[in-house]
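As structure tokens, one chain now follows by itself in the form predicted on its own.
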Amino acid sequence: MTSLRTLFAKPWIWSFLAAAGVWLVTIVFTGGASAAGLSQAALTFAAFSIIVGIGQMFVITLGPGNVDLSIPATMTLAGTVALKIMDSSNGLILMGLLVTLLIGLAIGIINYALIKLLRIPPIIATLSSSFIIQSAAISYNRGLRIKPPSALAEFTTATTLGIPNLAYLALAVSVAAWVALEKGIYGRWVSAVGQNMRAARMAGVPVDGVRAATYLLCAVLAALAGLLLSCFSGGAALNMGAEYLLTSIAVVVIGGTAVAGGFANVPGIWGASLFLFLVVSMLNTYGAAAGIRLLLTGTIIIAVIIAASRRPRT
């Protein structure tokens, strides 16, 4: 009793809850017949979410008021610049890869010199350069639509030993995220300037340090999702990461991560995503229109954050 009392304290575990009970009532809907495949959907769908989600776990564990709006226009750009760079060859794989990489470094960097030189909140900040990044894909795609070379293609489509390469790689990605909260220097100074940032910075934190440190790691992980979706999808489309807007802070809060900054929940972002797809997929499966889909699925949110709230977290 005791042990089990311990697991319904944390607070990742009612996202987990949640996902499993989903998922239970659609094979049930469906006689089983789905339970393979609607389990390697939601794995597959569930690692996008994961990665942006995680980045934006960091950034928002930083405190009240920060967040990252630009992770949907990052995506998009990263994917469509990626893609064109490589145009199709597995040669240009490690250079498509790396102008990822510094197209993320470069959006991190723009936005928190718009938080901290120019001193525009978090919230303001982000929303107005992901307008002037989404400007910037558009005007850099013009209408193409180029296919990722083979080797990506295949790399993000398929399986090994059942379970989908692309949650191999945000599990990859959940672990070194773990590793630096709980393990790191890193992880601790983000944690301590969520809980206060006055504080910390007496107590010998590099505040301004830690915030860019943490508003770039979250644009190069939304520039990673961003390729790797545009790849999974066959290209880069110019609204491919509108959904990842309000998905990437979804994950975090029904995960468990605090809202108001300084506690940070890497298996929460899991159960979170998976929770998420499988809302959607049942909701199809039961063939609910639009509206009742939305309806529902927020109300479920709803309930999840109100049962998760009422447990300490440990």
Given for the second form:
Amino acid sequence: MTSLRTLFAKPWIWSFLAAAGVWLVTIVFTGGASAAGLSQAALTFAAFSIIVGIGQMFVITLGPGNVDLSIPATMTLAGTVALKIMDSSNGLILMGLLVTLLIGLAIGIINYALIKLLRIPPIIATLSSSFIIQSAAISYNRGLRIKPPSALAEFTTATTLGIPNLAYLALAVSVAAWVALEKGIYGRWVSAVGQNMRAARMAGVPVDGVRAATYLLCAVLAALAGLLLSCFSGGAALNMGAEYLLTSIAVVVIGGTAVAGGFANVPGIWGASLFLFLVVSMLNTYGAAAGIRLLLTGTIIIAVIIAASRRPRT
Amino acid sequence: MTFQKDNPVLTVDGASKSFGAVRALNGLSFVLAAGECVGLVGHNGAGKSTLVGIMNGGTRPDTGTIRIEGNEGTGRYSVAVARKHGVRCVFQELSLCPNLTVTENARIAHASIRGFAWRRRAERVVRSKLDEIFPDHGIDCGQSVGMLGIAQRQMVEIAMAFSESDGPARIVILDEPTSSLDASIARQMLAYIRKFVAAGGSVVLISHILNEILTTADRIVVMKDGSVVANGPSSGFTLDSLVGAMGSVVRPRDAAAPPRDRTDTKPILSRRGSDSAPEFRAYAGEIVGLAGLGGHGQTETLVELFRGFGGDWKARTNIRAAFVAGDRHVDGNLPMWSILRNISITLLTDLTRAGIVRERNERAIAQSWRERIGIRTDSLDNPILSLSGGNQQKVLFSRALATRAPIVLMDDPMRGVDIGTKQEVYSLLRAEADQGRTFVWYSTEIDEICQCDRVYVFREGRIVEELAGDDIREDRVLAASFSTEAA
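Taking the form predicted on its own as the starting point, write out the structure of the form predicted together with the partner chain.
Now the full complex is given, and it begins with the chain already shown.
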């Protein structure tokens, strides 16, 4: 009984319950025929949300006003440039990964430089840098559609032991993020900055270093997700990151991370990512229009924020 | 100078006010007559600001009554009633909207200016008063207040208080009005006060520049610990007797170590003073006090000293200085965390291997400090906000003392802490200092300043006096805190 109560006190439990509920409803509606297929699709698509969501989670945890709106543009630029550099050749995969990493680092540096040196609020800084990044992607790409290297295309679409490879990758990123957050000094610092930046500074937390590292981490994860997504879908597209603007923030909030900062939660991002994908596929099975889907997603996010603000935090 | 004590315009009778455990006013009575200027003086925390709050209706006393020209009843006294009866205030913290012009601010202050061409009328109201008090002020009323200098803003604020719209100003309360004015402007204002009073108005003047009080006020009221300790005509006071009245019976200095000879040792911390101000120095094993009235640059000095060690980008493995916050909600607490995590945050770099915090060591150290400093809680995992204020402050002390930092900077950390806790912390500090730690301690309480080996007194953002050994006495600190020259 007590163990059940502690389980229900966990901030991530609700997103998992919701995901499981929607999964069941969808399976029942389709007569149980698609259970395996639906689960695999959910894990695959959730993997992208999880990877960008973890970056966004650390940024949001930095405190009120901190959010990275350049994630979609970063995904697009990384996917576009990396595919062109790899030129469908398996021998250039390492080069492509390196370029992805560098793009992420460069965007992270630009974002924090705008925030710190020009004192622009993060929401404006990352939004304006995303216009520049998106323009760079457009001028670089010029409508070309280059196929990904066959090895990467296969890796991103295949499964191992019935579970998509991308889910393993997302798991690895999540475990590393969980360790950094719950066991590492980095997680303590991010949380301290998010609770009270001035107090954190006077307590000896390297505030600028922590914030810069967090924006870098978020951009690098977005770049990685962009590369994976473009390989998964057989080529980069200029609008491929668009839906991750809302998704990256939604999975963080639904997953139990505090919107006002100071408290983060990694497992919740899994539940929330699965849940969001399953809601969309459930509505698809019912044949709902795109407008209804967006409406429902927005309603869910608002409901979660209201519910979360009433819950006493431990 | 005429005394019209028989003609009171404002009477505060037996007012008491407590903020939590702190008793700010203690059954105080105060009478203001028509046509007099009363100088109100007292050290930090004497209750001056609370009394001002009660007179302008913003603060409601726990007990006692306030009457304004015969209007009985505490219940009904409010900001609106006070304003209707012509009570005006100029506060230390400026209250103008920086994004609006001088004229627009005048419109906000005077609700009666409304309708067609309000802008022209509002400008006339404020400009005529500015011209009257401060001839050649050179202020453009169409300019936004944020673009004005601090002195000009203060002038606008003063002019606004004396200006009239629906009703004339009859009682004007000025809380440190000259703090940002230069000498000649301040003289213009003081001259205007005399003129205003001669015409039958009443003024309450609060200033740390005692000569202003002595030359301008008809009567001086000295406050201490929420009560009036002296009240009489200005002619009955001298600078020395005024300083004496503010202080208490001179308390003996507890267990002062003999002043050590420092001529050939190098200071562990030093900071050049601006122009003629003395240099700040601190030696190993010393408790250095920063004294003076609140808000005269002590906190800024501590923050500058702390920031001088760097560490904004990369955590220092060997931290040089730790900071104990006084305003714990702003500078200290990490409110979502447990007591444990609040204690260990500064120490964290020492507890980390390969980026991972060693939680067992963390808990052991926090536990030992909990016992040593006596944090009253049944578990270190309780949230920090579950503790009383004094115990939260102990957590912040532990945070700094648990580190290896040779320098500890303290920003008036004993505010709102009970006397028992204070005594415990004093002896702890002394023991730590004897082992070679250096403390720089800003305090607004004279008892704490008397615990120090050496004291710097601050006034207007700079050090004005250095005291050591037997010179660290309340009267010396007070004399240096209050300027004796006319500004």
